[in-house]
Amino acid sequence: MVDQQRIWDDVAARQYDTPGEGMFAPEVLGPAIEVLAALADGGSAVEFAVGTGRIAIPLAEAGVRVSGIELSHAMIARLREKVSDDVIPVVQGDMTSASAGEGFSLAILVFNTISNLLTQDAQVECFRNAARHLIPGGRFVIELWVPQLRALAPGHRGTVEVFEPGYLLVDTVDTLTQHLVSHHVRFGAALEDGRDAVIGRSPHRYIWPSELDLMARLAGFERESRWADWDRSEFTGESTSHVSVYRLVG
């Protein structure tokens, strides 16, 4: 079994946040923070895997009471550094079975974490605890990458997916399995111990757009939308990711 909280360790939350810049840059954060609010149309949102509140903490600025759920005691740690539990409550577990109350119009599951979930009963039933979060007619928020694998040239098992001044990201695929470890090699300046270069993994559970709709429906919801990204623009064949939005029905 992989130890969840070896890899989203001290380490990890510490070099998590990056402010003003990729995940957290403006041009990312504002279009999702938009369409979030939105669709909680008035209510309370939660949201699984919070993390370190990038969502969240400024999800709770727009007027949104949000509370979250999320295994990683450091990623809680570097979160409680930001905001107070009254401000955004945090149950530490599993978002396939942990509990922040009921009632919520929004469950939130983005950056690809539900990945992080490495089966496919795992996965179901993160969408069932969503559902229990939820008021009837409530929605589960996704965003998840599509997987490229036609990228994978014949007979080899990995792609190097970013390539830039001291850094390095490799993923390793398993196309039985469906099992994806993205490899991270930092090196050079990008290090402030003296060391030439570290590596970090991180496994995955890669799942096709069709399997989530049909874990949705296994749970209780039918999709309600889908998009290429945040700013609402159209999902095709070529889209490398999606938001997908699910209604739970009843």
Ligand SMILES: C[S@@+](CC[C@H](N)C(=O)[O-])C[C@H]1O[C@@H](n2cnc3c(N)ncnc32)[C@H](O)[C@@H]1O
Second form
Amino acid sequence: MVDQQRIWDDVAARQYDTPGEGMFAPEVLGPAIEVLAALADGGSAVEFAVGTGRIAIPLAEAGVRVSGIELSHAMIARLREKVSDDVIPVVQGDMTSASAGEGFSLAILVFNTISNLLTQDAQVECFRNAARHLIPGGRFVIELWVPQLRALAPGHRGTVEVFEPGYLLVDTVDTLTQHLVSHHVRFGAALEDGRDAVIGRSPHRYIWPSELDLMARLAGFERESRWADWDRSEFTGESTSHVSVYRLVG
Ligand SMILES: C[S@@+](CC[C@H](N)C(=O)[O-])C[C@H]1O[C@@H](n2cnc3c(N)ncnc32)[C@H](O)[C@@H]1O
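For comparison with the form predicted alone, kindly provide the form predicted in complex with the named molecule.
Let's see the whole complex now, leading with the same chain.
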């Protein structure tokens, strides 16, 4: 079992936030918060794997009551530097089993984080845990990438996803287990401590969109929407990511 606590340690937590840039850019966060606030529909939200509050904090500022579940002490500590427990209560635990309460109208799991669960069983359990948090008719929103296996050259087990000055991202894939490891290599002038290169790895289990829908059904959800992005653009066969909205039947 991979130790997610070790991956999401103090160093990762300290480096996670990039205010105004990357995943913290207003053009990324703005549409996501608008969609999530609308889907909360006047009720409260629980974010699984809340991290440092990238989504939870602006969503609370938009008027939605938000709670969180998060495995990593370090990520919670970083969130606590920004908001108190009164504003965003967080339960430290695993999103497949931890409880932040019940009666929520919205559960959220974004930024590909369901893929951090490395077995199909754990991923289904995550849906079941979302169902336990929600009122009947409540929604579970998942943001996830589409596996890009067409990019694998015949006989090859990896792809270079990013190759830019000072940074290389290589994904290696095991198509039997649906395990994918992202190898993040930072090198050259980007390193301040004189080292030649630093490598960080994150393991994932990729999920096909249709497989995700079946996991949802096993936990009592039906799919309400699927968009290519938070701007509600059309999801097509060429889309590399999706935002999927599931509604708890009942
Ligand atoms: C990519 S970050 C996403 C954080 C936040 N949701 C965001 O959008 O910025 C992934 C987070 O998932 C957390 N995580 C990984 N596995 C988890 C699990 N089984 N239960 C709860 N949190 C988990 C990590 O500690 C980390 O904070």
